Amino acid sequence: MSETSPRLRGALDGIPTYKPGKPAASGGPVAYKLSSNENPYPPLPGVMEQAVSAAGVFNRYPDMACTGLMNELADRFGVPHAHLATGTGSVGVAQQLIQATAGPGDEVMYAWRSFEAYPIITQISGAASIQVPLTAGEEHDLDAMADAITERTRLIFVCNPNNPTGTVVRRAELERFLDRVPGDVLVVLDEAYREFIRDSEVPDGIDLYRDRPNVAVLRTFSKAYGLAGLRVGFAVAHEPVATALRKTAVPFGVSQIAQEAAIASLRAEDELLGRVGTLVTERDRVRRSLIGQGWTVAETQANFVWLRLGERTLDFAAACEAAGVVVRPFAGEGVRVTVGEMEANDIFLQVAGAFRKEA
């Protein structure tokens, strides 16, 4: 037997591993998972029925063109079919965008800290990550990002609201930034948490894309729509970019079950808005309570809150888990806590209050 191993790409050396939110433990105290920004509600009315019906034919390949879903999205957002592309969650589409734009010698830029997958999918492509630190207020420093653009820059992610801080970029500053970006650099507005925004100054990325050929918008059904386990997201972009996305897509990547569930979810808008409204109310209650305890908490427009804890991050996460809630720690930086069931949020707040008093 040969002792040599297959020759793999050097770009994979040292690549960070994506760390999913830790699941709630079985046994012991009642455990709630507040680590993955999942929607705590079950599927919207009618969605389960559509998914079960679609499951009856999963011996067949799904519609690779996602025709029904594309029709629904085109009507919903008033965009041409040629400007749409689907993928396995918005992160899958984000990886396709990098594959289509960047390779060795190129640069992909994003704020840091931001979505944990950005450095992973960038390194897989062989491109270099340009990470621009957030401001002291946990927000994108768009001026610094514009200053960091070089002739090697191919793609820029703007996560709005930003994961994991929940902070947003407002219209005036975003338009000023876009005006500074060269037309041959793709700006991707990652709007996975768009439905939770209540700040009227935060623009809808689809409005901005319409007259800017170098802007693409990412959306997902994983968060507000509650389809995290089915992996379906989409991009809205001008035709050359959308065409490239379809070229880089994994064939048959979005299952028929996911397609039918997404269509049914789009048609259940009234119920969706009610659920999102309840979560927003809970989000604001959680943030006010934390501030009342003495924490500094950035204003969040997502379905989570961010606590910067530095070296005490892992201790805080352990205290939460011991009490029955699992949060998402970023060692040495802070914790992101999903807004979940009221009972879970109350447990988290109790831990936060006690931890604050010990500080």
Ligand SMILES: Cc1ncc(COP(=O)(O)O)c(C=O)c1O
Contents of the next structure:
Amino acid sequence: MSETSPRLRGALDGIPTYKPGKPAASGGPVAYKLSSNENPYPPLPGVMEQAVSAAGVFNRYPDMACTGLMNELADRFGVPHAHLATGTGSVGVAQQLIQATAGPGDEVMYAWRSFEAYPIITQISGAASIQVPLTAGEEHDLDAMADAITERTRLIFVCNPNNPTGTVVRRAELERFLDRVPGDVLVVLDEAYREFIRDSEVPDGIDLYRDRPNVAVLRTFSKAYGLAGLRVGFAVAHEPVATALRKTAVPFGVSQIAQEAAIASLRAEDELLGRVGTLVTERDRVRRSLIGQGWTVAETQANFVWLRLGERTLDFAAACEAAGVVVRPFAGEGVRVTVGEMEANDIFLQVAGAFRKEA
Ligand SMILES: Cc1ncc(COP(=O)(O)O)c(C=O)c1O
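Could you switch over to the form predicted together with this ligand, since the one displayed so far is the form predicted on its own?
In what comes next, the whole complex appears, and the chain from above leads the way.
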């Protein structure tokens, strides 16, 4: 056997592999997974039926153009087909957006901490990550981000609400920021948690993209629509960007099962958004309870809460796990806790209360 191994791109050195949220332990008395911002509800019966029926033809490749889903999305959002592109989850579309815009010598900017895939997909492209710290209030510092733009900047992510803090960027500040970004820099409004927003000052990215050719919006079926396991997300962007997304797509990336389930989910929107309403009520209860226990919790408009615990992060996560809920620790920084079933949220709150008293 040869001693040499295939030469891999140096850009991959040191890339942290994406860490999925830890699964709930099996075998214990209760185990709830609050580590991946998933929807805790099982698939709706109608959606399940469509997925099962599509499974009957999985010997065939899916419709590569996602025609049915594109028609549904075009109607639902009032955008032309040419402005839509689907992908394997919105993280897949995010990676395609970087592939389409940035490479070695270029810069991709985003707030930090934000969605943990951004540094990974940026580094894979060979571009440099420019991470602009969140403010003390855990919010995007859009002025600092605008100041950090250089002639090498190609793409800027604005995660709204931000993962993992849940904080939002409001209309006036976002418009001011967009006005400062040069027209040849793509701004990606990552709205994975859009449906959980109740603050009317938060703009809908799809309104903002319409007269701004350098703005793209990312949405997903993984969160509010409950299809995380099927991997389907999409972008709304002007034609040159959407066309570039079709070029960078993995052929047949979105399965027919995912396409049919996404269509059925859009048609079952009332029921699904009713569930989202319940989660929002729970989110607000969880945050109020934490504040009542003495925690500082940034206002969240997503389906999770963020506790900045610093050095106590891993101890806190271990205490949660011992009590039957798995949360998402970011060592040395804090934990992100998805709002789940009421019983799961209650267990988390009990641990948080006890931890607070010990501290
Ligand atoms: C901000 C943000 N964007 C995108 C995604 C990716 O979601 P998906 O690839 O399942 O659409 C996530 C998932 O956690 C997220 O938090």
